[in-house]
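The chain below stands alone, shown as structure tokens; this is the form predicted alone.
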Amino acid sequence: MAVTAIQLCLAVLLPLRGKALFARNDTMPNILLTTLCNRSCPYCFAGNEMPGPANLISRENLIYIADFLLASGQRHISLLGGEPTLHPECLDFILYLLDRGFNVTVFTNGILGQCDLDEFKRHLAGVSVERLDFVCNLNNPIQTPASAQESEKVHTFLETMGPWTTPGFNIYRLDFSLDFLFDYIGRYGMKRRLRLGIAHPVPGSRTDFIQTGEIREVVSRLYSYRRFFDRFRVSPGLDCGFPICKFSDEELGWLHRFPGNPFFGCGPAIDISPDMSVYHCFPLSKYHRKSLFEFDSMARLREHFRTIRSAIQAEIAGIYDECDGCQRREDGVCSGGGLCRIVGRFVDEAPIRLAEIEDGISGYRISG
């Protein structure tokens, strides 16, 4: 009898049971330097932390929050914002930590100016690609036009640190290209995976989004690049909230031709925010938002937010009706979807959900 690429995809991830399925969220957690960006994506999912004035995170919360990552067995951290190169000690801060013995990821738009870059090549050029990767978050320049001023400078970027660099793309409509992408990895040298990100609906914001009828599409277009990803061998990498079912047989067994399992989970992602606030991710930034403070460890706090999770997903299972009772999901191959679209599924729904989930939901829209 003939094995379908999903029964293999099965027989992989099935002794996983879910928990370390999930791991790669949960081996970085993510630190906001700064709320202050330099662009303004259509897509943002980090809009609910960008209004008002720049939050700038100091020195003493970096040390603690170092300190309890070290304590909880933590050796992998990313540093966001905003822009986290907008931070004054952004390189400050990268030096320190891998001084502590951290790998250290940045995600960045890459717009920087010449003496800042010129201070993190003369900084950064000893340390390793394996310890040190800036993942750039690249528009398609005819897609998503940029000032020339802004072009110039991205470029700049991945002449300088290029061979640091992963290149990322937010989805978030259904004729995106990636032909550029390929472009600029051959010409700057850039890590050889494309970390593909989906972009997600944010409840109480207004921005552009993929909708969930319209994933399957999405994931038709990916695959029609297959032959760049095979002729220049660039790994795709999956970001949160794809679900497995939405790929053919032939699709996942593609995805298994490169280096790591394909990703169909959704955190928590855990970010901590300047003021040392936590919450499952950006798009879900004013949901259950949490001090961490009142945690002892990361153990702890992926629990508590594991725990909404699945409070949550005990009424509505995931993104589609054929969630619930889906033996891919409960096996803890998928996850169901983004937790942010299983969320927007109770906003237009009577009140009648447990107290907890209603007062998480409250005032939350989902727009288009």
Given for the second form:
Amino acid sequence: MAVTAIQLCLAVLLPLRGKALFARNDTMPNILLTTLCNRSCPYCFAGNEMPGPANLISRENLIYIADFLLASGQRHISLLGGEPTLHPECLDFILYLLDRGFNVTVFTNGILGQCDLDEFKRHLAGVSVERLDFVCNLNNPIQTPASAQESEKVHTFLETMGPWTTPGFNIYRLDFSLDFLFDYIGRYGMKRRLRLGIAHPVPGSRTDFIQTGEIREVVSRLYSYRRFFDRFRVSPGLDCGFPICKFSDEELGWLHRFPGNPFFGCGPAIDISPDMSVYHCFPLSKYHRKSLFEFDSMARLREHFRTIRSAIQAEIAGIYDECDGCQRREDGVCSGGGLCRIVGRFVDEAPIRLAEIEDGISGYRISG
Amino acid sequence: MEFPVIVSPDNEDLLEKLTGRRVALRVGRWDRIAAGLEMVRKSGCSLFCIIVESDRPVADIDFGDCPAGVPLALMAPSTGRFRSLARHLDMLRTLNLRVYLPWDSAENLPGLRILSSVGINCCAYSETGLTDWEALADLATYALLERAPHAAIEPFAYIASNYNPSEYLHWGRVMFDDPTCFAHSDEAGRVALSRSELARGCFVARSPREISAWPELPEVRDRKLSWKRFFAENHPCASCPGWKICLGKFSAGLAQNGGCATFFEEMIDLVHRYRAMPAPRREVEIWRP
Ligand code: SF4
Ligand code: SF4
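Output block for the form predicted together with its partner chain, input the form predicted alone:
Below, the chain from earlier opens the complete complex, with every other chain and molecule after it.
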């Protein structure tokens, strides 16, 4: 009997059974340098964090986080926002974290002022591309048009920082098109990995997203780009919330030909905001939000998020009815889709859940 | 210490008169270090350390070569931008160097934390007497209890290793402010008991020759026993819970800002907690006054 790709995938992952692969133990915490942003994407995950007074992380808080992570044995850190480069000390913070021994990923939209960009190039030119990664969130210029000035800035960013940059793309409509990305990767000498996110609903916010019932369509359109990925030697990297059952064996087999295991999990991203609040990820930023000062290690923090996940999934196992009792979920190969979709359901329905859940979603209900 | 270390400007004539003495040589710029070392060698003095008094932030100093191992104190107004500092760090970490920043400036408290966290030994000192005691307590907590590796921050590290409730603790020593150890000379050879008195022109000796009788100088003896005054005058400092470390050093600012008492009380607690840590952090050892 032929071994299917799913069996292959399980063979690789099953020895790790019980380790909750979908809640990665190597979670890379994200530090929000600022809640300011200079672009407005239709699918923005961070909308709940953006309104209100502009918030910049202080040096003291950044050092605290760096120490906290180092003491927990963490060696990788991500910076995001808003748009992190809008923090006047963004470059200083990148250099600082590199000096502390972290590998640094910066999630940016690429819209930097020219003088910032010159400074970036001047100070980062000697940094290895292994240690510094800009994940530049790129929108399709036709499907998600931007002003000429914005586009020009993004191109200048890619021209300058291309070798340090991984393209990122968020899928928020079913007719998405990736062609332009392969052009950019070659033109700007970018890293040959494409980070693909699926736009999830953000409870309490009206952003564009892919409906749960549309995920299969997204996967098959993605797979239709296979020959581009193969021809340009670009590896696809899946962000959170892709359910494994929406991939055919053939599609899974293809994904497994690239370095690293494909991820069918759901965070926790572990986002730390400028005021030191910590939450699972942007869509869940109001769900049992805590302060980082309440934890003394990453292990404790992860445990907190595991508890949150268990409580939610005790109510609803996953985004599909089939998730309840699904072997792949029990084996830790799939998370059952994104918690954000489940919490979104809780927010929309009558308050019938356990007190702990109702307490968690009260922030969404109050802000309507 | 029988004779004090003379904190002296880099003046060749003056150094000739100090032959045989230990000097902490003050130079105004980093590129004067080599010339200063040569001056000390020629004068027959022995070198305690070189003090570079820079008017530029650490990040903006043109760091040239410096012989390895020379004890260096770099006094600067601030750290400057990290992006400029970053390129010097590998070199600075090879030196026997401590960076001194005034704690009176709010930006220097995170600046000191940054330096320490990237492995540069540093020291906070008061220049104007203006102190944000709460922020200073945060820095002291960081210096003594933070688990992540970092370099020592003085005077907290000195206090933590030398505090003894039944003895006078000369912790001003780490910032050259201890008349039993340091005498501060100006270009003309006049001598003051501290940096601030030197700046104000309050001298206790007119020439280095008088220094041979240093421990006998009435001013030095008085300064050593000055703490007794607080009890004789029934000064509030005498009943302060933080007295055993502060010893009245901040009595001048007490009326405006009583935060010193809370700070030094907290400092005593920090010392106990530091000593009770199962495996106190090992810091890179460098020279210490
Ligand atoms: S857990 Fe749910 S989403 Fe994941 S494979 Fe099973 S049924 Fe699909
Ligand atoms: S809940 Fe999970 S899938 Fe949804 S955004 Fe957060 S990490 Fe991603």
